[in-house]
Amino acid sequence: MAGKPKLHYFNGRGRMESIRWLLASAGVEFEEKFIDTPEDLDKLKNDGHLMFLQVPMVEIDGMKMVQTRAILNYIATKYNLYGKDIKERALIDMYTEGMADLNDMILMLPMCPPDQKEAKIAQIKEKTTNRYLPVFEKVLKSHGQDYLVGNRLSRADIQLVELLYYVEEVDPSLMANFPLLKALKTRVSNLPTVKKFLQPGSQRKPPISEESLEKAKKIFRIQ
């Protein structure tokens, strides 16, 4: 029997959090090996475990996988969260790539210089309400089904709900005009595996603190 997937990353959201969400939603227990120092990261690099000298890295099924999208694709395929055919997978890919654009904007917000932060938040709010959320509200309205693709749970729903939690952290009012998205968030959040992941004490990570951000910058040698 294969062991639990092992996630190598620092103790924060970053680019690993979507992987945590997807594994947890699939009901898969996983271990985390936190990178706490620059030397920890150097060791992974020097041991040849990081193909492109970057994390996230996930040990799963005898592989040491890197590149976030590749890892997400593998997990989604393995646990039947990637549609029933090539057309459904194409839709899921389109939707999740769009989500990634907004997710990246929110993810990088803590790195924004203080004098630019207000403008960056305004940009995120504008794109959230005018570009991204209307797309997914329209998809749900167009077919009247519970989930984005094929009327069953997929990685697209899980990644969208993860993103909606981040949107609410930026400004809860951004969700006000999207009733179908609010319903999707409630629906997915109430699935037993997701509900467990949302409980205090789970492996879900909180918004990054100033202290954690400084630690991450040291680990990754970001000036």
Contents of the next structure:
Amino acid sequence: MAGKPKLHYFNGRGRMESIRWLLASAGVEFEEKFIDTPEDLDKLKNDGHLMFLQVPMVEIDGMKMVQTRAILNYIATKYNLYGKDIKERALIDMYTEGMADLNDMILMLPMCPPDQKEAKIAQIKEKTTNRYLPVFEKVLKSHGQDYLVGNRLSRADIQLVELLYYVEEVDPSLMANFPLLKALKTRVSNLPTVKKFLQPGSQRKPPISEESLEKAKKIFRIQ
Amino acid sequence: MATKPKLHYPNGRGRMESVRWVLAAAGVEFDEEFLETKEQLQKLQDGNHLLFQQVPMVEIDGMKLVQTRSILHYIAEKHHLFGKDLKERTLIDMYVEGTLDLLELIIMHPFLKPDDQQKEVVNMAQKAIIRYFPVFEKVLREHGQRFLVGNQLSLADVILLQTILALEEKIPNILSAFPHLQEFTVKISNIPTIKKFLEPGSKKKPPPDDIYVRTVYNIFMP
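Okay, that was the form predicted alone. Show me the form predicted in complex with the partner chain next.
Full assembly next; the chain just shown is listed first.
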């Protein structure tokens, strides 16, 4: 019998969090092996477990998968969260790639030098309200359906709702003019698997603390 | 009759070059509308042709596809360059994602400050030699086949060849320690559709120069 997927990353959101969200939403139980020290990461590298010497790495179905997008693509396909045909997949891809661009900006914020932070936050807010959220609000408005693509739950909805939680953390007022997105967020959050993941005690990770950030920098030998 | 795909981008490599490579490798003819001014970009944005106000954008099969990876995936799947099953597709995905990380360094290079550019060439070379090339050298050595995955041409081969040739322009001996990659480069370059794309007069774009950099700044800088 196949074991549970095992996630290798540091104990924080980073690039692994979207994978945690997708697995959890699909109702897939998973294990985590946290990288706590630079030596832990070195061992993974030296034992040949990391194709490009990087994490995230997910052990799943006999593979040691790396590259966040490849991992998300695999999970989405396996659990039928990737549309029903090539055209739906193209829409899902476009939407999730746009989301990833915004998500990356928010993800990288803790790494921003203090004197640039305010400008960066302003840029994130501007892109959120002018470039990204309007697109998804418009999609929902155009077809009036409950989900972004194909009238059923897909990775696009899960990844968007994850992003909306981060947008709220940056500034709750950013969601003000997007009623359909708010409704999607509520709807998806109430799905049993997602509801469980949103509760305390789940494997969902909190925003990174100063202490965690310093630890992560040590592990990945940054600065 | 199906119309040809139409590519919207400045007249240079950038993020569209991978798309040109894959279309060419698949034997698909395409048209290009080159962005030259801020006004042209504005027109595309105002006309709601760009989902996130950005290019690359490719008009194909009634869609206006944006986001490089979405475009590459669509073309690859449509033209049988994405493996025969989920496991092959997954390998192709991992290889392509790794290669795109390396290609990203090449894409950004012309836009670095001149003082940083030489240092970055060293970084690219190190990443290629230590992190990326050994993976693909090993894959090719272990299965002894011509292509990276499933014994047939895939997106992974095309993007890797594109990246190798771009790196060789900056670092001519970059493949010196990788005999299987050298062989791979020759073999994939000789595939008829790719060979045609590598000949003068094709839609393959030359290395970025000062004119290209200036055009990009003029179009995209506020």
